[in-house]
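Presented as structure tokens, the chain that follows is alone, the form predicted alone.
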Amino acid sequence: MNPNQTAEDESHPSITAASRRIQRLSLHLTPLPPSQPSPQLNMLTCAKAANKLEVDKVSLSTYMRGENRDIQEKIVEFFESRPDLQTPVGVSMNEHRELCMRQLVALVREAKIKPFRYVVDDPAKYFAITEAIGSIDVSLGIKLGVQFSLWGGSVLNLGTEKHRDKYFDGIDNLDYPGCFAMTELHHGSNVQGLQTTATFDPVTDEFIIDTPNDGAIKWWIGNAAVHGKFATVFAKLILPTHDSRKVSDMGVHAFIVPIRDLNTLQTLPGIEIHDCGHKVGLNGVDNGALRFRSVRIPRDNLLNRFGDVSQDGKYTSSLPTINKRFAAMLGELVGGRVGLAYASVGFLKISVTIAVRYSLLRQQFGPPEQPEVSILDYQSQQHKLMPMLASSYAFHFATQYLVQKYSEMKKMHDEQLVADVHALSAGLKAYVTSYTAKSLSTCREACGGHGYAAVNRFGSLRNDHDIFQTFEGDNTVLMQQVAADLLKQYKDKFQGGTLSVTWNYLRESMNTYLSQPNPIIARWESADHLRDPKFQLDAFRYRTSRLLQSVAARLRKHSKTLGTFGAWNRCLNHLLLLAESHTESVILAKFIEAVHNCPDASSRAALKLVCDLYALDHIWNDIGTYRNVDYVAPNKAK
């Protein structure tokens, strides 16, 4: 009996139960050491101690965060020193929007951190800034991205020197807040289907921007509802002709359109702006809808890097077809997709950190007459959280590689590298954001009722991240792009073509697939073999090659009766599985490479354990596939 418990307490069981509960809760906050040793607990402690790995945390952090660690810490310290710029729980939509704008202005004008300067010249630093900003407030991170990566990036990447000279400083110092007006009410992923028009008038040397119907209203446009003064508007370029057609459609181009007066912020003539209102998340971003009624802009407002119009209405371009111009334009806008993949990893890191730390401190149940144990000691909790922890490391290195390739692309402008980055960013953006979305819910559940409290961030993280699966490309559509590229590489491989960097493993892996699995390797069961990175990566790539060969055969079969579109739709789930498998192979390859390149021995050993968990967990999750072809023998599977 508790010495502090009175006889009166005993006569009231509800009071006794409440006292015990309060005592238990206090132990969660300040756990007490066991009054006497437990043989069971001591045995587990000894087992853990024997295998404990001492890690140099500074070396690991330096290796993971690299040369941009200082600017990230500067951002965090700045916002921690400014309580007036911290986002309160339960902030209203209108207050949140104004707070986000104040936060962005303070970052640029007070902290003197100007992200726009790094968008093209140092993308790695730019994405490091956005990751730190996203940890402060996700809405702020998105608003920053709209201003500098989308609106500003479109001017830098699709415009020419005259546009940079005119707009750079205003975008950089936030005098020119802007929007990226691509998505329409009826067209999102199908950008070539956009209906907004920009008709050239040679008499006045102007373009006339028009919204021909309700379906062409620009929709979900960030910065449009309140703060935007300009918009990069994507529209079909219509030129007058002197033949029976009278006009010629030159395809989708980008135009700078002023939407508000620079001084009064009043909406300009011909512009209609509507507020998209309260959203599931990201309510600090002022999304709006734009309609244009014969809005005239100067001919110079055409962002003319890939196509231009002279004063007499003649069109010129270094690229011969609409499709090639369209591909070049989208290739330059891939930075937004790269940024989303990178930012999504930040969400995963935050949520897994919260869940793991909580699970270490939270105590529930235990051996009879013994103190309760940490819930992270339960196998079920480990199976929930540890694979996600491993994935956060794997995704970190994979998206770092993506940023590196993107940076090379911006410097070299190599056509093959552009195509490679386009496919790699499509796969990683779709895979990482889908995985993170599921993980956010799992982390919330792993923290029980306390995870439901708004202050613990799971709700806001989940709601803010949810749209990551849709914007910058619907994930299902992006994965189909990856599958299509894989099939193209597969076709080129058998026609003697050169495989691009991301797919060069297919040459050897397809040869392996076309032969029978080695019966000796299939039965090796030693820990060293299972932890061998060659075995792990070969298994991932074998699965991808198997899926690629089988879906190619199915497409050939069904296209004879259903046509190309019908065959693709019949095999769609197979194609998505192929794209997912390929992306997992790329992620594991980059993780293995990162482990190998880590200079600190203790950090390398820790990363190797996490990498093994990532690889073996994925192999186990698809063990049926490996068993069906006897790639892994029964005893080895166990």
Ligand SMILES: Cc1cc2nc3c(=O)[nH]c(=O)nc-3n(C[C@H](O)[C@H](O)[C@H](O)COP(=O)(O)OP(=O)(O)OC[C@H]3O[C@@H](n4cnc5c(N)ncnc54)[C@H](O)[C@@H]3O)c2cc1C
Contents of the next structure:
Amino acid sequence: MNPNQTAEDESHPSITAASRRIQRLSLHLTPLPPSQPSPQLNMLTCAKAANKLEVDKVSLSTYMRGENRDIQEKIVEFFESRPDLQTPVGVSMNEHRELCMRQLVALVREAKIKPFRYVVDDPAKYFAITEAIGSIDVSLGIKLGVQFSLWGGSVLNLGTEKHRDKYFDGIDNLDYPGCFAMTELHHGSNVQGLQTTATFDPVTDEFIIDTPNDGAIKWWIGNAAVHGKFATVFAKLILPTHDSRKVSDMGVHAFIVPIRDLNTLQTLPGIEIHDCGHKVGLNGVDNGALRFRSVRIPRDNLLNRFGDVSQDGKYTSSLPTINKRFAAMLGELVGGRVGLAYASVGFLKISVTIAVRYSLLRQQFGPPEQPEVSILDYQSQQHKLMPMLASSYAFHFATQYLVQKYSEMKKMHDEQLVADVHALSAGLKAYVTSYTAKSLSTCREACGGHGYAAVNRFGSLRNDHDIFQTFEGDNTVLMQQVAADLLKQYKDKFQGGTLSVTWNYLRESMNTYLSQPNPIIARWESADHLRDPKFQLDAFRYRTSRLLQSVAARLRKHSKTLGTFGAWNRCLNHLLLLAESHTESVILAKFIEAVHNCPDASSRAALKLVCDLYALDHIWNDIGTYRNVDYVAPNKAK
Ligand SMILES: Cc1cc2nc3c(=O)[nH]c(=O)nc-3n(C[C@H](O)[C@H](O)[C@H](O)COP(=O)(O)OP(=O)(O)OC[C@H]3O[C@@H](n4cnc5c(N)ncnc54)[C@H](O)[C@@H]3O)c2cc1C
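Could I have the structure of this protein in the form predicted together with the ligand, to go alongside the form predicted alone above?
Zooming out: every chain and molecule, the one shown earlier first.
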């Protein structure tokens, strides 16, 4: 008999069962310290010793979290020690906005963690900070990202020394809260269509910022509604000319525009600020709309790294065309996208951890006359959660790789690397955030009614994370950039060019694709073969190559009658599938590499198991394709 059980409980089995459930639920809400053995857990069927893989958790954690583990722990400890800085359930929008600002100020001024210092010099540390901060409150993570990555990042990456000297300290210590004002009411994804203008006035040596119509109002701008004092405003640079056109449009450039008085916080003359109001999530971030009426700023406020204007109105740039300058500017802004992909994996980890832990403890039904079983023992529950768990590991390593490439790019400024990171960040941001968004709903559902309690976080995580699919580049638009890049590489290959490192695998797998699948290998079905990383990766890459070849042929055919734009649209779903398949190939390759490089044998064995699950689950999900082309024979598919 349970020592806590009373005689009364014994005579009322339903009370016993209820109290057992309550105990287990409370375990989930207040997890035991790791050192304390849990008698309840030992009872559960799926935790039977025979099925357990012994893993050295410290080694695994050290391997996965690397050198930035300390700063992440420091952040979590700081917020845990400060109940006044924790976000209460049901907080109002206005309180949440102020709380987020207080949290950010406390992080920088009290905990002395200064994220801005790492934005350029140590991006891996910066992203580790944002991951930990996002786990405290997603709004806080985004507020931090707006301040340091978007507003601060635009000053550092698009400006020059004079801007760094003037603004660095204020951004770093939060004296200068700022915004990143790109999106307009009528133009979000299509950034080149922006209509705000910055017209140079050589007489006063100033730019005049104007919102020419309602559609050009800057919309959704984070930090604008309440706290921002500056904004990096993206606008078409207009120069006066002496020809009949009178002016020349030099394309979209970035300008620093003060929007509020530094001391009184009053809105400055010529600027109108509106509040975007209550949102589906992220209500700790004050998004606002900005309209400019002939706002004059000094010429120096042009962020002039890629293009400059002299006092007499002459334009200079090391880049020859508007398109090249635009691409260079956007290339420098991928940091935000890298950060979102990285943070999204963090939310996936949190939600899968909650759902798996709960599923181990929660018991429903069981064989007659026997204790109820853990819900994780149900095949359906495993099917929902285990591939998701595997994906969170896979995405962890893939986004670490992305951060590593991004850090290299920041140091080397190599043109090919910039293009590579652009495509890689687009693919991973889109793929990971879409996956996490779906998973958050699945995890909530996997936890039944208790998953719906606000305190268990699925609701806020789901609502806060949802927009990750849209900002920093809409996912559907980003995936098209990946597909376009693949097609460019494909074309280059047939013109004898070299493939960039990330896509290099295509050379071999395209050759495999062009020949028939090997009928003998197609029948192999042993566990060793199915768990062979070469088989898994070949299968992923074969699929990508097949999609690439077939969509290229379709585009060629349709462009004759529909033109390039029409043909692209006719093949759009095919293109999106190609981009998805390619991104999955990259993710698997990085996962396999990470398993291989893991120094601790027990961790390596555990990671290998999870990696196999990731790979085989994907192959299984698309088994129809593999069967259709006899890449996998019927016996193997079974
Ligand atoms: C909470 C929040 C915070 C934000 N913060 C900022 C900020 O601080 N600064 C800032 O500048 N912006 C910010 N934004 C704006 C954000 O970056 C844009 O919403 C985003 O870029 C998408 O643009 P859009 O809303 O105009 O969508 P649209 O571009 O209109 O897209 C709408 C739909 O059309 C589809 N679509 C569009 N083009 C294509 C195409 N070529 N092919 C196929 N489908 C297509 C998309 O997939 C999408 O489903 C924020 C937005 C939100 C909601």
